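Next up: just one chain, as structure tokens, the form predicted alone.
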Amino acid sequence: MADAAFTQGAETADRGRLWVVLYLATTGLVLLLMMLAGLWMRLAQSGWLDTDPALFYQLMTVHGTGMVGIAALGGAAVLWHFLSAHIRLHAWVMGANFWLFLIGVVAILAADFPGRFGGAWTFLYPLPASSQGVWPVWAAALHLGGLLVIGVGFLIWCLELARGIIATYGGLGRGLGWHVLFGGSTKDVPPPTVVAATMVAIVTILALIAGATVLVMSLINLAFPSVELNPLLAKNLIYFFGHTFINATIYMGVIAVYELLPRITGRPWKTTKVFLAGWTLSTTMVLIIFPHHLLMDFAMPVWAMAIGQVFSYVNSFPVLVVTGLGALAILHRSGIRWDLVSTLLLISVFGWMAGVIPAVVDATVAVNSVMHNTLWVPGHFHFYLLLGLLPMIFAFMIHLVRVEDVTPRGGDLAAILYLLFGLTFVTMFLVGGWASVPRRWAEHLPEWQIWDQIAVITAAGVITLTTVFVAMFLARTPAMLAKG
């Protein structure tokens, strides 16, 4: 019986080591795409191409949405790929969960493009149900119902991680370690993957709910349009999902800097109890400082916006600082061989820290009155992602398939070539709304048009070097599957 244990154990890895490899080859495949829509977009916005405002803000609604959507399909396979070398995790909900996102995908895009809705990834009620004849009922219907399935399947996912997490732990509670946070305990002492794995799973689900939430309310609004919803409610629970949502992506993916570096240096990321209150706080704060998207929305309650601000400045320090801190220590006199993995590891770690400070700058409500609606902020978003998720996730891409620990000589100039070229990109988003350019404007003025035209020629090198490291991942592939 033991040894069937084992061989449907070894067989379930394997399922599992498929379904991440499966995940990231559709991550960076559909990366690419969303990044050219980007680019159509910025093309547009520079007057260098005339592109229909209909359809801008389709592309702007597909690209919003696919990329919050991609960004959690690669992390989930960051996340899933190293917390099973620690806890048993059935192979089974990967799969149920990459079928539910192509069927939602498929449902997005077929709403967006011949259905023509251009409602942005945040569906803001009553929007959906007011176009102005721009798009059809069916479309919003389409389009969230779209949203509702990929919830359903990262729900499925998120409540995997948190039954493996229990099995194994005892708790979630253990799997954040309080027993020896604030037990004193030496015992059965987690990971940092473990911890962050249990942290994703608990703000996750709840923001995965929220989300249903509206989203079925929505749903029901579109079908009997005389049931009204509370805007404020809807805009709440929407922005509580969107934020926690897009934030856990990133919590996804440092867990390649956790069991990376140390690989690499010979150093183990230790466990402790600063990390784990850091890791603790920040489960906390992520799920409450959303309210700094809400500042300019009058009718919230004042304590709710001194929460957002507040804690949005706290929130930024407990997990980046044991990242941060703990990165360059396991780094300083490691005598590290400087390649592509490791340069990209050293980038999202900046990326991340440093994506902070536009996103605090805009939570400031004296900023945020006048910044809000701008370009800063999608300047702060794409900082995050492009330098701080993305690095992640490619490093990962490239570790896995690489032969004894070795990448192209010359891999770690592509990492700086790429950190050149997304620093300028994200740069020219925050120049922008530093001059009070408009947000979400298809169409911009000439005295704007010079920023966006740097940036259109600075996407073209990201998305240049991102082929590059896609290339290489899916050319590899094969040989890395027949070496098992």
Contents of the next structure:
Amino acid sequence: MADAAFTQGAETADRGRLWVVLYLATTGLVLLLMMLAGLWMRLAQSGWLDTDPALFYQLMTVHGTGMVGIAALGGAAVLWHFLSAHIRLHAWVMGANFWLFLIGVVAILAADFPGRFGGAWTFLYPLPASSQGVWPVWAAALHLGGLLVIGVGFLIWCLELARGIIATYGGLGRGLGWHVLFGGSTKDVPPPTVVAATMVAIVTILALIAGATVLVMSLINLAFPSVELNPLLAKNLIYFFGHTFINATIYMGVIAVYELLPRITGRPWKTTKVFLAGWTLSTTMVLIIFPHHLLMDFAMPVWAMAIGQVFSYVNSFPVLVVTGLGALAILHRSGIRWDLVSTLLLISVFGWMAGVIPAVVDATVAVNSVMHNTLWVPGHFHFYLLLGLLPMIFAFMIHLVRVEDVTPRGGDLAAILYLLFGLTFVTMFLVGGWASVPRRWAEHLPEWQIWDQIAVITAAGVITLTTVFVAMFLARTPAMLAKG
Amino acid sequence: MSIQTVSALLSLVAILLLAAVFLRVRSLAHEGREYAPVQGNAYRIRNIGFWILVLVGLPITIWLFRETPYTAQAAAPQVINATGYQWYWDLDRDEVAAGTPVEFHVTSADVNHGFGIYDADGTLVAQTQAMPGYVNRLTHVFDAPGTYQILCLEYCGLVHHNMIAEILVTEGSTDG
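Shown: the form predicted alone; wanted: the form predicted together with its partner chain:
Time for the whole complex; same chain goes first.
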């Protein structure tokens, strides 16, 4: 057994740290704005705030696109910070990605508000070109162009990860530890952070190429409507991109768990063969299970649907038995006193593992037939993003800026309240799915609105606590930077 | 019990069990013990959990794939051709009989739509996507007479939430 204990301790101290801080600050501020957009949508559905459906769908488009964007930005900050301690990376890439991200955001905001584009993050062909006059073609082109610019930025960023891993470890296979897993080597065992970063680089590069392909195809269609696309091919490319990219963000964020729990408990997170096998399995599964988004497209080949169902289930193994159980084992009877960072990390692992459960249930064709595109779907992805990814990012933010000597221990009440509000919030989505409420409806029937109203109240709680975490980070950042 | 209720209950039980494990770990974390025996127990639990997932869960999910809506039943006596438009459904008939299969031929004339069949209680009973250039064949047997609604389940633009049609399901036979 390869048993390379990786005792954490090193952190990046180069110029990349400034970019990491800027990424996190941007993530925090945009996150709050996107949460407010989400709150507005739930208020509209609850009947408490009269909203023009056109505005609702514009908000929906900005909320969905923006949340995916900041999930990637926040996850990138976590990954870069810890990977820089193992691999020499070029800080200018962080800068290039950041500026391209901002250019893309400005383009998307201009397209979605003055331009009234409301084609959802999915921009399913041919909707961008066919709005019945609700938005002009230039707005659709600007939105898709903005997405393309953001995608190019992240592609450059991922290529830099891949370059750094290859330069240091000799190949992406070695970054995943295949020389240990299959060759029995005990040399150059990659630490968990490198394994996770390698997986992220591989799957995200492929996802972004697919996304860029369908974006360029859609832009050509907007410019030359006679050049038509195959809508099923476009849908496959969009869901391959979207599914893989959003999953990659949580694989970026989980590095905070791998790095911080050992520091908190004094117990190392070991790179074992089981760990490596789990990550290799995840790398493969994430790339092939996206057809579970197309289970109701009967024109798809049946074998693809079988992969969508069966391998979605198999994909839960690494999460449940490697990362989840590994985190619990490190914490169990470790002698720690709970504080804000450790509680946020515990919540994040719970949120990720628990969020997998309704996802796997919905990936079963018999269930998908009566749950697909109901509120069950936002229920499961809000579960693992709101209670999985975000607590990882919040824990990392607080970890960066806290001064151990003066930060009081036991101050984890905010994290517990965040969990309670967040759990209730996502449960209202799941209850809506159980009650067959369609997703992406600007107006809800009166009998559905009680769950929307509870969601509004709990969303306000989630936003308040998110403001607390972001404010803690922003308020202490100048002192942290001054300290160096 | 509906599929929705079974799914929700299974999810709830699994999440509560998981929450119980996390709460136990949280409550015992203050006890400082040697890591090696804790880790040994964790590895044992991991191995048991892994084999349960493989030996119990995997056959179940494969078994559940035996019934899919992808293979249209032979010679359904009742057929409805349904086409989605922004933002209405065009059905070539809107009355069928309960108890015998109905085959829906579903397509779209413009963008992607979702063809969701809701019973009189507002419960989703079947669906398929409506996509331009493709005809999806969905076979469904209406168990009970009543007024069923077709709701759009794929976002299709400004009036997506008002894209609703009705089908009257009667008792007895209706000519296909």
